[in-house]
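As a starting point, one isolated chain is supplied in structure tokens, in the form predicted on its own.
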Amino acid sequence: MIVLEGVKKSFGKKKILTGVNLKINEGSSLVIIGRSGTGKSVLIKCILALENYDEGTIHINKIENSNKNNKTFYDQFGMLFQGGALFDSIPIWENISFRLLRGNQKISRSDAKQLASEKLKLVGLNSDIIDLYPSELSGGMQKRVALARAIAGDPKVIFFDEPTTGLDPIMANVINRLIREIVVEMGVTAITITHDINSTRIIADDVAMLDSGKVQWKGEINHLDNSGNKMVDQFINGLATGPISNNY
């Protein structure tokens, strides 16, 4: 579904991605792990063509993502942002249906409200909140609304940026399991970036470890604990010493 070959990205003299090679199968859930500042978010921005990478290629369904000016390019993606990123000034239903009201797939406001109600049910929320505003919801409910927005356009690929940030352990597990259920039920390709190993174990089919600008290891989730990679072992066990200890 998505293939990255030799992707490099620098900001001035600071090298962020130094040659990323990665293949993501259609319908699979890939979690990219790594410490803060290793370029996980930059990598997603490059895939989405929000950042121009310096070298290499990125293909989505065999089409290079430099074709981002195509009006339908972004229709295939959904995104759950780290902070939810809901619009404070519009009600919940309009937040969920935002892209469908204003994008290439424009629908009527009545249809948008009905769609929002249906998507809310998928994330375990009652439709009686659709006329409320984000500030009237708890953090966990806001995150679910943001998830409903991510799936509103029935995307082929969904990106999850640190989906459990700011949530207590119970709500974090609720969100993790919701993400897993939605990925399986919709059959979408999912890419999650996180440093939460518990989230990784619930969400992932495959895991990739990003460090020093490259993918240091990639494998199935059931191989994470016996990866044979010292960087992975250090990271998932939270060890203070190891091959990545001096890179902070």
Given for the second form:
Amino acid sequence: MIVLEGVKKSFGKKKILTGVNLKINEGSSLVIIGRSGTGKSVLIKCILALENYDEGTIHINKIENSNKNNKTFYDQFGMLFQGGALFDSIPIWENISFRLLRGNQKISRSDAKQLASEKLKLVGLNSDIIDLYPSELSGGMQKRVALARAIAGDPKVIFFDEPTTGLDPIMANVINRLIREIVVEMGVTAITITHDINSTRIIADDVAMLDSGKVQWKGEINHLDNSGNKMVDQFINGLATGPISNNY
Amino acid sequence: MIFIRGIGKTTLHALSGIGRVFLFIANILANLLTRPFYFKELGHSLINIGYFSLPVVGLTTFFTGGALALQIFAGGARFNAEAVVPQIVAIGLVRELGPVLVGLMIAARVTSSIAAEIATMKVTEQLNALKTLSTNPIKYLVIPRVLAAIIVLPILVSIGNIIGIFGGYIVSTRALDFNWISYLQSTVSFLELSDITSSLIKASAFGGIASLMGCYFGIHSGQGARGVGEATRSSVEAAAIFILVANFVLTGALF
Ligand SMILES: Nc1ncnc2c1ncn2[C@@H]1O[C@H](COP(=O)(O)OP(=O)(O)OP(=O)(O)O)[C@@H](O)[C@H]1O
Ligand SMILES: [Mg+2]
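Mind sharing the form predicted in complex with the partner chain? What's above is the form predicted on its own.
In what comes next, the whole complex appears, and the chain from above leads the way.
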């Protein structure tokens, strides 16, 4: 279980998070929605201790995440970065099996290559690209390779920062279903950021809406359409006017 | 007043920068002896920093050795001491110009590329990605590069010294009518072991400085293409200046 209490984060004078409270149950799928620039990416980087936060606490299975001396902290996580963040100096297959080529979970290079091509198939890519370098792929392909890297090694908690942006609608659907499948079949805890309401409906057990630095609404997916929250209504219907601030 | 404030601000900035560099070094030392070790990355760095720098090092020292011979000949002629060319070329190169010139060329060639590479990785979140894949960027990126430079620079400088002396030899025997046997004899019999050890110690230190600055400015790069550019420029500036300062300090210490 991941528990955030009163998390605040500013960059200089700019307040991004102003007191986020959030609980994520083990084995559930949470989708975080919110307008561009509200701090969704910053929020999950705080959870992963990639950004320092100014106030509040974040506990993962009762252990505070700022305890950086814990060498195995990241073994439990997978993360798909919004920009992919593939290592451009190594080929696709080494990117995907990066964690498995070194460290505690080390496997042989031939097994790692095998695993890379299996994960590639899951994200709808042909395994004949495994020896290429990231820069030789299209943007959407890179994103899917990054997704394959995030799920390789079967982490218990996976963060997906906008997994379907830049993908065509058919491929987006494949990825949404893949994420859902990982949660249901492998009991993974998934935290997904998306702007896409359609994706949200497929992926989510729970939905949290972030705005003005706080979680404005959190509830089960089947309450999304009758949340009683004006911000959520505005967001899911894409209305230009409403309570959501326009300052992003 | 504004002028003084400016100086104060710059000084404070520089001092806090030096403090951060020391923290960075402490962080490297804390990670140096604990597993995992990335030997493959170390091997890559040895080849990148050592082997691929050979052409630059060879050309730099060859022409410097040649020019040095001409200058010493011209200077020596003013008090009938032309005969000292082999000795001065040897000592000037081994004790001073070899390590300094190779160090500066490495700052230009290696520091800049390390800084740009790591800064780009930071800007594109590859450093964060490394962390989430349970890999410490200090261990995976920084330590192999710094160690490689410390190990390989003495070899590069030794080769540079030999090529530089050879440059002086070519000029002296072809253009200045030196006898080739006596030139080589004077060089070999004149050099002492302490000249060579001082050259190698300097080389290691300069290698450490060059790669450390590349890594430091890369890891602390600002955002965007501008951040990468700034990191690269600062890294080369800092490496060159620290190499020259260290050269002065080490020359005093190893005198
Ligand atoms: N390193 C940083 N330095 C300064 N400001 C930052 C930094 N990272 C993020 N910000 C600011 O924090 C705010 C939130 O950024 P974040 O990337 O979390 O937005 P987001 O909700 O993920 O948006 P999007 O949906 O467009 O990805 C933005 O206004 C951004 O300018
Ligand atoms: Mg984002």
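Each form is matched to the other, and the largest set of C-alpha atoms that superpose within 1.5 Å is called the rigid core. Residue numbers count along the first chain shown, from 1. All of these numbers come straight from a predicted model, not from anything done at the bench.
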Fill in the blank from the handout: From T192, P134, G78, N176, the hinge of the rigid-body change between these two forms corresponds to G78
Handout entry: Interdomain rotation angle between these two forms - two rigid parts, degrees
Key = 18
Completion exercise
Between-form comparison on the rigid core puts the Cα shift of Q114 between these two forms, in Å, at 3.7
Practice task
Let me know the CA shift of G140 between these two forms in Å, rounded to one decimal, core fitted.
Solution key: 5.7
